[in-house]
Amino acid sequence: MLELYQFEISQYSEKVRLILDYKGLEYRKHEVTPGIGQVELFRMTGQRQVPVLKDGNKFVADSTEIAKYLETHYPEQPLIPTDSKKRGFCLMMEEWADESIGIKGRKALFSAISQDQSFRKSLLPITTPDLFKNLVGEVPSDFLKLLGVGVGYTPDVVASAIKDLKQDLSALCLILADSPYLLGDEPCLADFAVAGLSILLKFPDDAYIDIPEALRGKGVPGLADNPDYELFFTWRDRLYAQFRKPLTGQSNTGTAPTSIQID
């Protein structure tokens, strides 16, 4: 069986977990303690960052590489199309996603973690102890805020990211206003890619990702709330609906993740 070492909360695994539930491919999940379950990683895999795929003897870092492994090695329901002009676009799409949602959806969020405790405790590893997930709740805001100055995540990066967003999200309601996906009649690695990395953005209704029911629905204010991107949300979660396998509680596909073993 495929083994994903992940981050529950990160979206580039919600990506990798998105695109396996599509190809239909059974995998366990392994979450990665930030900090020690890394190191671990690392002396297995020789890559501290997650997602890790591990294939028999095989790991695969990266959550593009990982996108093209399984395309490679699992043709069964295919990613990328074989016209050329789709499969340029396609893969552009996918790198722009990485680079715009992805990383600005990160620093949107930490708008929303700074105002709410609730979403500070939903990055919190799945496996911290409630008494930590307590304190780190109780963290001041205006502490929050000069941490996040220290990081680079100052309120004018934090506000200028939230209007890129704001931009991304219209242009694809724009895109998506007459087609079921973004390249056509035919999903592909650029709708899961951009799916998947949205999830900072707001969370999916349903019981997709491990967080506590409170979050299922909620996002970064602006952005989650924001009548002008329902109609990306709502293609978003019809995405969901018809290839994501929710959270079932066991040890397989579509379930909470098992803690990384550290000897």
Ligand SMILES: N[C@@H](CCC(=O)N[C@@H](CS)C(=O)NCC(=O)O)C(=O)O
Second form
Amino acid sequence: MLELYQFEISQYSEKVRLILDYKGLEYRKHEVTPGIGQVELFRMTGQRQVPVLKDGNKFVADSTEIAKYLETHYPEQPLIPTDSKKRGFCLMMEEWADESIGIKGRKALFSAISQDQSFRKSLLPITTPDLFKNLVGEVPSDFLKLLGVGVGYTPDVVASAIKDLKQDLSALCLILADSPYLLGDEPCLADFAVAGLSILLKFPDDAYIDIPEALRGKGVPGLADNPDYELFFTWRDRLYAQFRKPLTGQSNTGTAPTSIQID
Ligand SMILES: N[C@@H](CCC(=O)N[C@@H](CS)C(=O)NCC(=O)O)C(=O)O
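Now show me the form predicted together with the named molecule, since the one above was the form predicted on its own.
Whole complex next, starting from this chain.
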């Protein structure tokens, strides 16, 4: 069976989970422990980031490489159009989604969690002891802003990311106003990239991602709750209902994700 090394809350991992579900491929999730689990990932793949797909003895890192690998080796339910113009637009839109929605979505979420303590608490793994959750909840928002400055997320950077995301969402609403999918009547890689990468803007309402219930349907104020972008989030809900397998029991493969870490 295919195996996916992932963070449950990672938007690039979600893009791959959507693609795997669309192609009807069974897979087992391995939840990588941030930090220590990434050392093990580096040992296996020569790099530290998720998602990584394991197929037999082969490891494929990077969501775009995984999509192309799956398209070559599991061609049922094709992801990339054959028509050259559509193919070009599809690949361009996928790359744009990775670089714009993926990267800027993190910055926008950072601003949301610095403003909302209960949101910040809910983002902690389900297994985090309540005592620690309470401590994190009490950290003043300014502290997180400071932390953001430390990693380059200054208020200016966050404001500019949100401004760009608003333009991205408006553009997507325009494109989707008269067609069911981004490039017309059939879904393609661009749809799954855009939908998966946008989870940090607003987590899906239903049980597709293994996150605390309190987070479902929540997202970045001004984006997730903005009626101007309702068309986009309604489109995404429909895409999920059509193609994404809901969690069954503990995970969507019927088996709990396992962590990788060094003892
Ligand atoms: N270009 C990569 C980006 C993957 C990425 O940014 N992964 C993040 C999680 S969403 C990660 O592993 N971060 C941990 C790190 O960089 O150490 C892809 O498309 O897969």
